[in-house]
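First, one chain by itself: the form predicted on its own, in structure tokens.
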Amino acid sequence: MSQATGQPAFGLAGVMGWPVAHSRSPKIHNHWLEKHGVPGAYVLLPVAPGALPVALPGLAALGFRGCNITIPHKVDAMALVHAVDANARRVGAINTVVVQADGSLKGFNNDGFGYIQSLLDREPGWRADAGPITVLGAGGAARAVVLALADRGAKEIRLVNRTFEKADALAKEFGAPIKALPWAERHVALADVALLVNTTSQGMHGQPPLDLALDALPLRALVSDVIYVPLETPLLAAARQRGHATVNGLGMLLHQARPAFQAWFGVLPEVTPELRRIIEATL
């Protein structure tokens, strides 16, 4: 046992979801464990929805430092942990659980952190207040992204979703600077924006491409997509051909893992070109 923490010297963590076989998280975290010489392992934890109330509280008893939470458990897991970080509570979902020193569980959401860091990787001087931002979608990813952008100082966020009522409810919940717009206005909603974000599943492998004309989008605008399979969605390909700087979803995936790794293993790792190559080879 570690005298400092009372935890086993060999650290265990994993990703809990259903299914989880496709997850890249084991490659990410096990790469960092090896790189930093930390004794431990990160494993797949396939847990069917009905088994979550039994599996999640078992983390401490099994000697786990914590786990990531993925689909379909991100919302349900909130009711099963003892405490929820303030940011995660605002987002309405958790993607990370940390076993505390007393064995209790605390939930966090690092998706927004991961998203912002992915933008800064592409443009170190990026600022959220550089101009209006248009975000497509109003699901879980959109909630994390919109909150992170607002917290970074965004002055105007135009939220566009196929179901206007869902975007409107989110805008009313979070308040300024978010404004909901109907899907029919998605093309004109690009006028004078500095950042365009797709948080929908359109453009993902096996899904239809996003139906969006970029004609009104200023060429200076940064275009990002939270999708990382494929690495270049039809939206990003069209934006790149117009001359826009683009950001895919891989950086968000990699960066959201960093604070979780630090909480479990005591080291804040870096997202290196080597790690990117390792994960890109699996896509």
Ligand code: NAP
Given for the second form:
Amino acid sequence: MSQATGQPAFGLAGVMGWPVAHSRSPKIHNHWLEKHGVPGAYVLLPVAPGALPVALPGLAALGFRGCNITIPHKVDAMALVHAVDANARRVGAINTVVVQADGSLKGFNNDGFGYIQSLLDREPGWRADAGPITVLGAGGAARAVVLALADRGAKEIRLVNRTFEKADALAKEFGAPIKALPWAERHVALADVALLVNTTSQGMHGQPPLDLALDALPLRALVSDVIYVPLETPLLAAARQRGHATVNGLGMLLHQARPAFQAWFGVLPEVTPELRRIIEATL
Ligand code: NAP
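Since the structure above is the form predicted on its own, I would like to see how the form predicted together with this ligand looks, so please show that one next.
Every chain and every other molecule in the complex is listed next, the one we just looked at coming first.
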């Protein structure tokens, strides 16, 4: 037992999902465990959809410090933990569970933190209030990204989604600075923007490219995509060829893992070029 935490000195964590075999999280966390000399292991936890109500409450009894939650459990898991932190409640989903000292479970969502850090990695002086922001997509990733941008002081967020009603509902739920626009307006919604973000699945491996003309996008705009397979989506390739600075989704994935590792193992790890190379080799 560790005297400080009362937990077993060998730390266990994992990722619950279905399917989960493709997850890069074990490579990320096991790299940090080794690097920081923390005795422990991060494992895959394949949990079928109907099994979550049994699996999640079992974490503490199994001696786990916590786990990540991925598809398809991110929303359902909220109802199965004892407490949900305020940001995760606004996002409406959790991607991290921490076993508290009393054995209870608390849910967090670090995707927005990861996204912002990925921009700061590329441009340390990046500011959310540098100009209008256009976000494409209104799914789970969009909710985390849009809230994080609003919390960082964005003045205007143009939210454009194929299904307008979803963007409109999100804009009404969160209010200013978010404004919903119809999908047909996505090309002109790029005028004057300082940041363009793709949170749709378009451009992901196995999906068609995002249908977007960049002509109206100012050349100073930063272009980011939350997709990381492939690392350079057709959108990012087109933006790079026009001369834009670009940010892929790998930084978001790596940075969202940092606060989780800290909560479980007591060390805030760094995203190093070495870690990036290790994960890029798996993509
Ligand atoms: P989601 O909740 O299913 O949302 C999918 C979004 O894509 C919706 O806005 C959907 O629009 C849009 N979309 C789907 N097909 C489309 C099409 N043919 N044309 C235009 N828009 C289309 O998924 P999600 O969880 O937000 O994930 C979205 C992407 O983010 C995935 O590629 C995922 O891998 C990535 N992601 C990355 C990270 C990271 O750490 N880097 C984290 C989370 C997610 P409708 O509303 O009209 O269906």
